[in-house]
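Only one chain is given next, in structure tokens, and it is the form predicted alone.
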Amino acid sequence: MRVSKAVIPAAGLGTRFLPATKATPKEMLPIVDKPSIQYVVEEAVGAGLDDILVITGRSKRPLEDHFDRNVELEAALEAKGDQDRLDLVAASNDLANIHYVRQGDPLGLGHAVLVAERHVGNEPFAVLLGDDLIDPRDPVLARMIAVREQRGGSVLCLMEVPSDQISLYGCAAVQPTDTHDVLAVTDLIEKPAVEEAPSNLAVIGRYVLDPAVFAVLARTRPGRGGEIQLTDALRELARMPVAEGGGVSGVLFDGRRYDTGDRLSYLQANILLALDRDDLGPALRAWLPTVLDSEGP
């Protein structure tokens, strides 16, 4: 069955960016001049997914407003003859069929995915975490969907990280396959101690999941941090036969990825994506050395 639906969990409080996120959802913080969540939605659309469910919580209304029409603003821009800005504003209106549901209690990523069951139904689907921004120049989701179509089961995005950082991520134990960028995932550990990690392959925030995950999540008990961990459900799926919706593969990703929940990585994303733009890149590239070579701005 073709993957056509994406789920974007966006119910987090964004505490790492306080006080900026006191009244503004972290997903609305801009990367250059677009909210970070728009990059994630555009990534899903670019991979052929046209039905998107955003899992929200309290104080997340600005997300819905952003992907809806702003009739007054559009009329004002049209009256001024400002077609360029009108096009920018309208671009987010018709990206995809976007739906919203509240998670309610923040019981973890696994619970957020389970909330999507009624919308997704018995179909494979993608999950894109808003804090993980994949550089638009290095797409990976379409490759993951292709692996799902070839191998069945669920597919994770795996990225090598320094061994001393693996405790920040879910970590995969793997075996090689006959395809150089695809691995068979045999086990998963959520945020292991360095000495207990089976590899330096971190699970980053892109998943293509078999609908069998819902039944597993429904019986998954709270784990690390008292939350229902998606990693625990995937671990069980890795031990199940593909015929029953099990089996987990990993796609190796070596492209550019930013953690927009981390302040330094967020700043790096802004700079690197701005450098790639024709309207900002040349001036920014000329200015940066003058700052770096001086004691201050």
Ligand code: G1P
Contents of the next structure:
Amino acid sequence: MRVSKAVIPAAGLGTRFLPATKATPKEMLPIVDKPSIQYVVEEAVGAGLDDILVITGRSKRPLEDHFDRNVELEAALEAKGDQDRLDLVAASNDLANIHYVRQGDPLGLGHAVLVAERHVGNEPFAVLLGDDLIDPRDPVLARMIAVREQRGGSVLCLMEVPSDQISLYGCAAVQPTDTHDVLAVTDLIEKPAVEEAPSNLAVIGRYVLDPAVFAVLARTRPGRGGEIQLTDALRELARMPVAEGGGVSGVLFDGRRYDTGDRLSYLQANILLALDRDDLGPALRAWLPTVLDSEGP
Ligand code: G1P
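Right, and the form predicted together with this ligand of this protein, after the form predicted alone?
Starting with the chain above, the whole complex follows.
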């Protein structure tokens, strides 16, 4: 069955960005001049997924407003004849069919995905985590969907990280397959200590999941941090036969990716994406060396 639905968990409190996130959802913080969640929605749409479910929570209403019309603003820009800005405002109105459901108690990423069950039904679906920004120049989701179509089961996005960073991620034990960028996942551990990590392959926040994940999540006990972990459910799926919705593959990703939930990486994402822009790139490129020189080492 074709993958057509995407789930975007967005119920987190964004405490790493306080005070900015006191009254504003972290997903609305801009990368250059676009809210980070819009990049994620555009990525899903770019991979052919036009039915999007955002898992929200309290104080996330600005997300819904952003993907809806702003009639007053549009009228004001139209009256001024400012077509360029009108296009920017309208771009997020009709990107996709976007639905919202609240998570209620924030019991972890696995729980957020379980909340999507009624909307997703018995179809394979994608999950995109907003804290992971995949550079729009290096899309990976379409490849993951193609691997799901070939191999069945669920598909993870895996990226090599320095071993001292593996404890920040889910970590996969893998075996090679006939295809150079595809690995068979044999085991998973959520945020292992470096000496327990079976590899330096980190799970990045893009998933294509078999609907069998829902039944497994429903019986998954709280794991690391007292939260219901998606990684723990995937670990079980990795041990189940493909005929029962099990089997987990990994697509090796070596493109550009930023953890926008981390302040330093967030700043880097802003600079790197601005450097690539025609309107900002040349001036920023000229300015950066001067500020580095004047600040000293
Ligand atoms: C989540 C997952 C983790 C994954 C990471 C990717 O962790 O639980 O397995 O590696 O996203 O960003 P979080 O960063 O939300 O704690």
